[in-house]
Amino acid sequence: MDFFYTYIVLAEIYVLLGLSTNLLVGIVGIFSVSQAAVFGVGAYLTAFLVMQTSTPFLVAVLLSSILCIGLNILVTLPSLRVSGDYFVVTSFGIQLLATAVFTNWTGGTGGANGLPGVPAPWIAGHEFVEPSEFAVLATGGMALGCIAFWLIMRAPFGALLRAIREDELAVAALGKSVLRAKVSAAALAGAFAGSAGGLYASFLSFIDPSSFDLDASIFLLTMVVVGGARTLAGSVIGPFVLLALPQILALIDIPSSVAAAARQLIYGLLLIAFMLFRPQGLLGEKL
């Protein structure tokens, strides 16, 4: 039963990351591969605050989210001076830089050995230790994120972001500030990623750079693509499907000598087939 609740909690945390990535990539059209870096900053800062300064969990997550908002703005501003392939290269460089910092700053992040001993959250005198208890907390965080995303998309600001994705020059010709809208979207994405990082660190009680590297950023993009870009439902279903798929493949009886490689091959083939026959994702807008 703990395995089931662990799956639920991790999937709900990744839903917040899916919302963050979908807002940038799906809604605005900013193809970024550095969201895992922001996720990592939120996780490490939350861990530092609760371990070194005894900051209450909710306050630590809030402060981490605020820092990630500022970080995403600082990262996005120079990146928005370029577009297309150049933006991808810029965000790629930012992700590599963040991974290098996480790996080599042993005094702050524990380096490649990771950071153990992150305490479980204390809220209103109750410690959320068991996965079943933490699931309540993660569900609340996911619900708040989904409500915020839904409200944003139904507001005029959401319509502006979708218009920028379709024709940025036309939006600018109407007198709208494209730069301000993109920076605002980046700030919201930072808030989602920062809060997800805080939940992730507190739930696992151990974090290391491998959770926030380039592979993690690509995994976030894959979740959005599989679930369906540009929609709230796609951001929710993608993490649940992709986190369950490796566990389902583990049930296939494959010789141990080739099991890992064979499952990776099957996983890749399934994703390729998915993109061929359902390119808009499970619950995405029709392309």
Given for the second form:
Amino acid sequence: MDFFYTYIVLAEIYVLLGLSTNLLVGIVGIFSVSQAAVFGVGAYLTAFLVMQTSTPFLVAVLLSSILCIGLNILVTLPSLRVSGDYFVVTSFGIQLLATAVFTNWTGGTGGANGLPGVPAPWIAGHEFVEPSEFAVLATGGMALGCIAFWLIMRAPFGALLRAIREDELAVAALGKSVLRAKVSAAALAGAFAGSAGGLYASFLSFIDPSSFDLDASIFLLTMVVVGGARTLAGSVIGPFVLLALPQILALIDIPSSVAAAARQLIYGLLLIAFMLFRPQGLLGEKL
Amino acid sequence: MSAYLQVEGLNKSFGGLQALRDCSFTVAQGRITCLVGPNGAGKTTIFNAITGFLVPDTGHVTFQGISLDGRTSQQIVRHGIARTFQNLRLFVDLTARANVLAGMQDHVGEEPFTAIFRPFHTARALAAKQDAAMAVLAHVGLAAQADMLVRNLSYGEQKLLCIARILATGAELLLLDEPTSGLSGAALSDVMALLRRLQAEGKTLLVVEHNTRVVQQIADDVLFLHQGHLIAQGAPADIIADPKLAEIYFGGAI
Ligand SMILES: Nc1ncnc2c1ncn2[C@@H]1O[C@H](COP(=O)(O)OP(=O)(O)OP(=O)(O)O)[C@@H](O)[C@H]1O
Ligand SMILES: [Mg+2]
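I've shown you the form predicted alone. Could you give me the structure of the form predicted together with its partner chain?
Up next: the whole complex, starting with the chain shown before.
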């Protein structure tokens, strides 16, 4: 049963990341390949706060989200200066930089060996240790994220973001600030990624840089491609489908080293196949 | 007395090419002023300079006595000037209604905080704006197309929607870049009728127009631009009758 709940919790955490990536890449059209870096900062900060300063879990996650709001604004700012293709390169650089920090700052992150012993969340005298218990928290977090996403997409803010994706110049000609809208979207994406990080660190109780590297960022993009861009349903289904894959591979009796390689192979094939044959993903729109 | 819109001594060079040279003119309130001139004369560049899309090398733009120098395109819309684009630039994957809504100002929930934390307030305000957007669409004759994707509208409908979208901003002075180009027959007369109607409602129009018959029928004043310089200004009949201008206009085209 833990096996099942672990899958649910991880998928729900990745839904928050899917919302974050979809908002930035799918909706605004800022092609970021460094969302895992922001996710990582949220995870490490929450771990630090609860381990070193005994900050309560919810406060730690909130603070991590706030830091990631600022951080995500900072890392997406270059997209306002350099256009499309060039931003991907910039964003790539940001991701590499983050990985270098996560791996080498042994004092803060435990370096490549990782950071063990992140305590399970305590809320109102209750400890959420078992995956089935944690699932309650993760479901709550995912629900809040989905509601927020749904609300902005049906509000004029969502309409403004869609318009910006189509034609920034036309938006400016209608008296709207493109800069403000993009910064707001980046802030929201940062909040999603930061809180996902906090949940992730507390759930696994062990984090290391491999969860927040370039592969992880590309995995987040794969979720959006497979799930579908710009829709809530797409952001939810992508993580559930992709995270089912390692679970299924684990059920088949093959060595774990082979399974890991097979997983990468299948993710790669899925990415290519969807881009070529179903660019709108399972339940979304064309990226 | 200052003019409604006053453009003074605009110069703009793109590398070696001087697109505007000491270009000055005025536009009177409540009138339809047509800006004419051969291809490459600098008509669109003037629009870009007035609306903050490019900064002229020298020169000033004054609207209702207020200097627009150094203002951003957003601020200029706030002052009551809006422009269309020669190549439309509609949001083609959105509906006609969404395009008009995008033009409307002061939406509640156009930033995430209000959208998330005051959802009912946002929804109520949006419902009210929907009605206003429908009214704008009905005004230009596109009520039936409100929920169609723009990419599925006819070219004539798209041209009307461009005007609807800037009308939605509430602007008083409308700069229309070739609103009739590519149109004929009923679609052409629809746009011309709309322009007259807007004038009757008190809007001021500055219109880039190539079709001399259209100019003759709708213009109160004509500005003739040649190589970035205003070389003539007057009533449409006088400008069109001038053989020197006809030579420049048609000589260059052939
Ligand atoms: N951003 C730019 N960079 C370089 N050259 C430009 C730019 N914008 C305009 N030009 C040049 O300036 C000149 C005037 O262009 P403009 O678009 O204003 O002409 P126009 O009168 O609108 O012509 P048309 O009737 O063809 O629309 C042209 O030679 C054009 O190539
Ligand atoms: Mg032009």
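Positions refer to the first chain, counted from 1. None of the values given here were measured: they were computed from a predicted structure. What we label the rigid core is the largest C-alpha set whose atoms superpose within 1.5 Å from one form to the other.
Chemist: Let me know the CA shift of F274 between the two forms in Å, rounded to one decimal, core fitted.
Modeler: Superposing on the rigid core gives a C-alpha shift of 3.6 Å for F274.
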